[in-house]
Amino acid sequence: MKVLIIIPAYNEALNIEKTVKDVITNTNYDYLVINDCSKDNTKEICEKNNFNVISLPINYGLTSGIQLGMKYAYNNDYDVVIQFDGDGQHEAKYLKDLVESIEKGTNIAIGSRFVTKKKPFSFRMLGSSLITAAIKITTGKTIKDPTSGMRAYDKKAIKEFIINASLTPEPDTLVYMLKKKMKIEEIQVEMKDREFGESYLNPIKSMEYMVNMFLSIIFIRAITRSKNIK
């Protein structure tokens, strides 16, 4: 299978080199860094190391970066696209397991922290549990780690991103895909704590994010009609 790893990066100068080298060392897949007009020297580090990178002229946000990667994959006939965070929290050694799931017929494989392990109790995990419940209510499917940013998509799922510009790399898109009768599987992985830098999701933004996802799932994605994509 022809596989492309999309690595979105915004102000990841302290993490991007280690992240890309992890991908290069532990996989034989193609990769593409989407530098979202970082204010630090993420771009310069990628260019110095001759990484495969597209640098955007302005900060478009995560969704636009992923959509750009999807279009690149679609236009270059990739079979699988993997979303892989640029902050160093993901480990490339698990990506082959996601690809194997796609090879067996899964449309979307999620690198999940909670397939065999219990979700810890925290404010953020409480929000994750709320999203899990909303997905269960609207689709009947349990997604234990809906906010995981490590996901593999097959050609059918990639095409959905191409024809529907409203899709995002967020949990509500999983509901959309399930409504389209796609098969989603979670694969147990381990994730590390961010070593450098800070997440854009502070406590207040985390709360806003969880509420927005819940509302989108219940009132927007839940009414998606099934239609087969060839």
Second form
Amino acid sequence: MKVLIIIPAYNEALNIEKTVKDVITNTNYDYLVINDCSKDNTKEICEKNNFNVISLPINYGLTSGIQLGMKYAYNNDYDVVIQFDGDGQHEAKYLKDLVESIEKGTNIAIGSRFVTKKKPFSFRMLGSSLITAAIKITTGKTIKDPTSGMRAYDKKAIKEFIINASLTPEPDTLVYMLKKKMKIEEIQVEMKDREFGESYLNPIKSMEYMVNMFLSIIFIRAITRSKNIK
Amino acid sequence: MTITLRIILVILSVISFILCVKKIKESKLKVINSVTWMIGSFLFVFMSIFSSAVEYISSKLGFMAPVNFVFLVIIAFLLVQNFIDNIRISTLSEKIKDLNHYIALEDYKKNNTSNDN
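I've shown you the form predicted on its own. Could you give me the structure of the form predicted in complex with its partner chain?
Every component of the complex follows; first up is the chain already shown.
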């Protein structure tokens, strides 16, 4: 199986080198760093280390970065795409478990923090639980860690990203995929806390994110048809 | 409708119409985008000329005063205009995103072939 790991990076100069080295040493899959027009020297660090990097001329957000990765994977005929954060929170040693799950026939494998472990109680996890509930109501399936940024997609799911430009690397896409009758499996992984740099989620952005997710899940993705209309 | 309101409507319509034509001549506005504005200004001129018709419709629809009906029409017109603009912005944003991706992929190809040689 041809596997591509896409690592979206925006202002991750402090983390990117470590993240990519982790990927290189712990896996033998192809990877692609997507530098979303970082203002710091992320690009220079990648070029200095001879990383496989693609640089966008305009900053356009995470969704655009992932979509570009999907296009690249589609054009180069990859079987599996793994979305992997460039901020050092994910560990590359778990990626082979995700690929194994895809090999067994799942369409999307999620690197989940809460398959065997309990969800801790915090404001952020409350948001995560609410999204889990929304997914349960609209699709009947339980996804314990919907906000996880570590996901593997198979060819069928990649194709969906190419067809539908409104798909984001967020939980509402999982509802869309479930409505398309895709199989989603969660794999237990560990995630570290962010070492350097700042998360883009401040309280206002978090609220915005939750409102967006709810509207999208309940009013848009929940009425997805299982077959594409031609 | 009071005579003041009718005069204001006509003046504003004429100004917006002239502005539209001027901007098209300066090629700062596309003809297709100006159509709604032109239709709007004609509509408001008609409303001020045939004010008795406006009064008839507004009383039939149960408005307390014809001016309320006029405002409602203007608000509806602006909302539609706003919605059309939103769609345009989204379309443009998608196009820019595609261009952004295209440039990035071309750059990537160029860099990689030059490295190989």
